[in-house]
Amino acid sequence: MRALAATCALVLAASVASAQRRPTLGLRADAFMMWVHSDTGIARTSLRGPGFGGEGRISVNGLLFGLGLLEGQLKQAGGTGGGAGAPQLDLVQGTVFAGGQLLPWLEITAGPVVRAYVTDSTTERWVFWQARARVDAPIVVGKLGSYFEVWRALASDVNLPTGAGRIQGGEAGVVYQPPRQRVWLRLSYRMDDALLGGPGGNETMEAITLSGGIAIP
């Protein structure tokens, strides 16, 4: 229920903060590298491998509303402990944002977020509200930008003994668009940490991310 409150609280700070402009329909397609580490205190793990995934969102009047997906294939990248024979995993994660732009280079949002790591025998399943912040600041005006996002879990749930401790993370990067042009590619770095219940240890998803995108009037 506070996740719930928090996101309705944002959405409401931007409809009053927003001027009256036009819907803007923003799509994005990424492709990653990504690494998964997991410590459990006992054995170490380190998976890495490909992904793929997008993002659709509109903007009307400043408020946001998007929702994104992305999927990729982890293999053992090295491990030491009980890590040794490490499954390979498919990740999947969907995201659904609400939000607005509070200022011209400040965008506020949340939502939930659903994330699990697939093996033929087992599911890791992380539920939680994120919220999230992102700054924008020119590099080169009217051609390359640069970006930093900072993100929390309001609440957080996963199918595991331990339960979830806290979990955040953040993500930069540089932004390239040509002038009078509504294209544009963006190359970035993330990193979420995941801190497990009890002395169950922490999870850690890194990745670097090219991304291409278009916003349609």
Second form
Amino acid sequence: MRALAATCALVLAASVASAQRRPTLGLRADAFMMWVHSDTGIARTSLRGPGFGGEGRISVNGLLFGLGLLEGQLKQAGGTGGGAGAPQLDLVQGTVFAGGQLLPWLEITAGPVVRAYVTDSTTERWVFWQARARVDAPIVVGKLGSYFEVWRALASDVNLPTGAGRIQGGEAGVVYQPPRQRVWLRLSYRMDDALLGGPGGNETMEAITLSGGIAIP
Amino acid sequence: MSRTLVVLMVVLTAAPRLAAQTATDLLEQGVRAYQKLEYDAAVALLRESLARRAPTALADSQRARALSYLAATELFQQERDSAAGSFRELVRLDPRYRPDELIFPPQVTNLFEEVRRATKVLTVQVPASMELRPRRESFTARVITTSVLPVLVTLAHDDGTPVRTLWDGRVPDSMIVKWDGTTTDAGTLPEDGHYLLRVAPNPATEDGPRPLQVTLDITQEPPDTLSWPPPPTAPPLLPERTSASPALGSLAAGTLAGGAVVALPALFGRSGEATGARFAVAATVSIAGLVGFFAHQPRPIEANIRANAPARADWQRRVEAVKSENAKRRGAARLLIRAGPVTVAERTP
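Can you switch from the form predicted alone and show the form predicted together with its partner chain instead?
Let's see the whole complex now, leading with the same chain.
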């Protein structure tokens, strides 16, 4: 929680440092292919499947507020031991975040994330507070850019007997914005790794995402 | 016999006093004796004055005067050959000297002219040192002869290699030979060093005058030239090409992001295992970086080039003005010429 407080302090500093600007609204739609590897220590499964998502954010005076949602359908991709007969499951993740743009190329956000793996009979639910930092590096100013984003859970919980361990991940990709357009396209790869508490095990999520967005001033 | 006795008596009686007197005193006494028609005493005194050696020797002008009176005295003593010999020595000493017609009667001056015409003498006079602006001013050498004489005047390196022929023709009495300070018709200036000014009868004859030479120490003094105006720089000039930094920045951004895509499983995954699909994303990101690199290659900025054109043209005009001024100054280089003594040169075959 101390880290969360530090993140909030940074965000506040960013808001103070920013000049008065008009609010900006950003919308994004994602289509992705996802891989989830689960290793409980007893069984190891790999699932994959497509998904869709979206995010909306508003920026006011350097402060950011936003929420996101993604949903995917995962099927067996192969496995060993008891995982061979694992059923299809759905992944649903919701995110709320707030933060600020400390520098033109640095964005810090934090907020709760709820992630659920849903089968016909059970739901594995993760809830965690996450801090994120994103660095933007233009390749061709106004047209092409790259970015790199990392995150880490400040507090986490899961409805499994083992409990939740640390959760961290990262994402990198390229953004293309056509000249004199407010829309943009993005191709990215993300990796998210959640450790289970106790003797071990983890759940790793990878995704290749093709996104489209628009910035509305 | 009696004259010899008189001379002997004069010398013997005057000898102790003569030794204590200067050559100039002896000359003046000899002249007074001549004027009193005491020719024997005059001859003795004048010869004694001429016989003195440095440091009490007569100066050349006094020596010429002494020889004039001596020749006249000898002529009046009916010793024509001796008189002719004295005049010959006088001509060789100073070819331009003439006995004063107000002092000496025509029979003396006539004999002098007869001897002068018969005596072939060649000499040259040059200034001891001078500064010369080549092509505008001239180094002058006065060539003196006692009769019309074909003369070749050349400038040569100190090893004898000819540089320029300054005169090749007859010299009636005396003439000024000029050198404009160049070594070629194109106006090339001489390099620093020693040169020889050779003055020789042409053709050389056994009984003719000996060739002469003067060593010339020539030093070129380069003129001060103006430095070029500094070229215009930015600012105030506007940049005329885009910078290469954005290209490298784009390449770095693409490469680092692509590398991050590949490295994400290792950085954040527990086992480091991941699908190979991420390589497609990494390749796309890297290609984007390459696109940015090539898109940002330095290019001319035409608008800035046009805006800078007047400043560049002004600088070019100033450069041309400095070039023109420097060309003028280089043309005004000065030669410092120091002449050595006139010496007799070897006869050339």
